[in-house]
Amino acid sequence: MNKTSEIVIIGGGVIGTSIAYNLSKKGKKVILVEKGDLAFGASGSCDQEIILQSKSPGVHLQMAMRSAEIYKTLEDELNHPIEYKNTGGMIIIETEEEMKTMEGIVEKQKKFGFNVEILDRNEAAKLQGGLAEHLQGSTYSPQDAHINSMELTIGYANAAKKLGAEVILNTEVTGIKQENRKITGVQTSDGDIDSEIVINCAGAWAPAIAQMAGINIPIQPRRGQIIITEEVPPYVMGDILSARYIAAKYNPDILKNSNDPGIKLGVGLALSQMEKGNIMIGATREFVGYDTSVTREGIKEILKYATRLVPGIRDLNIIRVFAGLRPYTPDGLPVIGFMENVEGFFMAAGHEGDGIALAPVTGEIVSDLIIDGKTFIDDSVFDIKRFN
């Protein structure tokens, strides 16, 4: 194989099949490349929440707020079945500290213009049955929604060829080519493929491409491990976090300095119904390098949590338990745009627990810059400078 095209996307997740669609919709020439198969990575391995609560006041819910207007007429754009429901969500708070935290956090996203409030105990007991006795109460949301993540990354790959791009599965990249210092292609395991722009959305493994150009970023894998129980009855009101996923997603120095197993493996409440009822009871946070094999103190600490706060929980059978790789950066957000030393190199990965919130409107940014050299929101904060 030796091709030529005008963009390479690196990555056949949720971020590279969203950019490789914006981008052919504009008219651009891609080759999307994925060393597995589509959904691959993180976007097969996740949970199916579009919280928008969980997103810092600032860009990072801007971009949530913008992703969630696009979803809701995303399935007819792309023609195909992606399983997106507007349920609404909510975050329990179980102590008094988390309440005072989860009030603060609600009061800046209300400034925001986001649609959020607090209930007290009695007031989430009406949204959700079978809360423990002893929650404070919850944030809650009508804004929160989900999704089948599979789904959705093969629907964005379908009409990204629909519109001319080509995706080639079980390839791996295996080298960066570049002529002084500009971007000349990549070389596969199948052969070259020639062009001016390469995008890195390998995601979790997207330090190993940067280092394929002589690049460092700071992206690390963090695994999440999930549960899935068997076909129920409708059970979740929509998307449940607890007020500690959010601590544990943003704070990870509490994770080194606590005596509690749970606390330590990052574990916070996510917990959803599919559609065809199987509940998805997450997760860890754990740094464990590129290990996505699951643990039997993973699976107990995460059911613990989750019967501490739903006692209801415990009568469920489970039939699946599995672990992913999410690519953390230390302040939460992603790495997005062309890097200064290498002309026509782009990064666009770094979402960690956020890459199929911010699937759609990461897809509208990316494309947004390498076409018109600017976007609608403040690209600034994505730069990998900011690290320095």
Contents of the next structure:
Amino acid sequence: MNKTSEIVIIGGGVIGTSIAYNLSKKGKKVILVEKGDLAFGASGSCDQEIILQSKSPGVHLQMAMRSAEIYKTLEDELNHPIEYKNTGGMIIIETEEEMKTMEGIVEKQKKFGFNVEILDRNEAAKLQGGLAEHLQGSTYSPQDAHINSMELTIGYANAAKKLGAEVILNTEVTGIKQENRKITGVQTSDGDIDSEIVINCAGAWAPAIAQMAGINIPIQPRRGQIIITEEVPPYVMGDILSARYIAAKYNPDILKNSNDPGIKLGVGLALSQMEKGNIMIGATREFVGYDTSVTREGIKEILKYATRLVPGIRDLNIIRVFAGLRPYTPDGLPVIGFMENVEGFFMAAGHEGDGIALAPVTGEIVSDLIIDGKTFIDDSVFDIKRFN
Amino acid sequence: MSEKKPVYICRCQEITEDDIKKAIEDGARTVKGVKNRTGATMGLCQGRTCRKLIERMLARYVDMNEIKPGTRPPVRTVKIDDMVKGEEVENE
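Form predicted on its own done; form predicted in complex with the partner chain now:
Next comes the full complex, and the chain you just saw is listed first.
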């Protein structure tokens, strides 16, 4: 198979398919290449939360809020059941120290125009049953939502195909072709595809793809283990995180120095309920290379922490556990943009645990930057040079 | 003539033979690919009946030696309390 395309996208996760859809919508000829199948990486092994509260005030939150707008009508736009539900969400606060941190974050988010407030223990208990007595309270925002990430990926891919995009599965990119530091295409396990623009959306595997073009990017795989319970009647109010989840996300160093095995594994609570009734309980944040196995210790520590905060779930049965690799960057923001040294090589990866929340807006930003050379958001924060 | 009755492959999630066929037509070549597209194997029994049936359907398209089951343990359900209690006992 030898083909030609205006743009080649590498990676069939939620970011790659969203970009394929957005570029196709604007009339670009796109070929997406995926080494496995759709949503085979982090997009198919994550929780389902589109939580805005976990985003830091600034461009990060601005992106999430724009995504939230797009999500409201996305199901109709893609004509695919993506199970979007605007449920609202809360961040559970266990200690006084966490309360101080969350008060600071909430104040900044409010100034940014985001609808969020702090609740005391009693107010929080009215929203969610089964909470522990010792909790300080929680935050609450009506703007959080959730979605089925696999349906979302498939929905984007199918909508892109209807607009003329080609999606090639079970085909691995083995090389990036360039002449005089200018992209000319990709080599795959099934022939070459000629193209002047290549977009790297390979998530946790993006560093290996970038390396083929001679570029180093500071993305690392970070493992998240998640537990699924049996189907139960509606119980979880929407998206629930714990304040420690926020700490684990932004301060990995603090966690390293702890003796608590749960803290060492980066355990924070992410609790939500799927449409069919299964409750998802996550997650760890571990640096263990590309190992996607589930560990007894990880599962145990998640459940210990989850039942300490929400004892109401103790009697449920778990039916499935899994782990996925989030593409971690040192500052929690993705790398988006053309690379300076290789003309035509574009990066769109490194969303860590925000891939689902930020996929729609990432698709818009990338298609803007590629077609118009500018976008509605300050894209300098995504520049790879910030890590130098 | 009466309408053809649906053949259920995954009873827990009520996924039919036609649903699986559509997933394979859409490009699924592994049990995981079928699962992502249909939700089959994700119910209470975790694919104990349907996994074999899906593998047989896939066998027409793929070399079966290459199919990875993609099983996500536990194979049998476990009560959360039992997992947590075990830890408490160990600490005593």
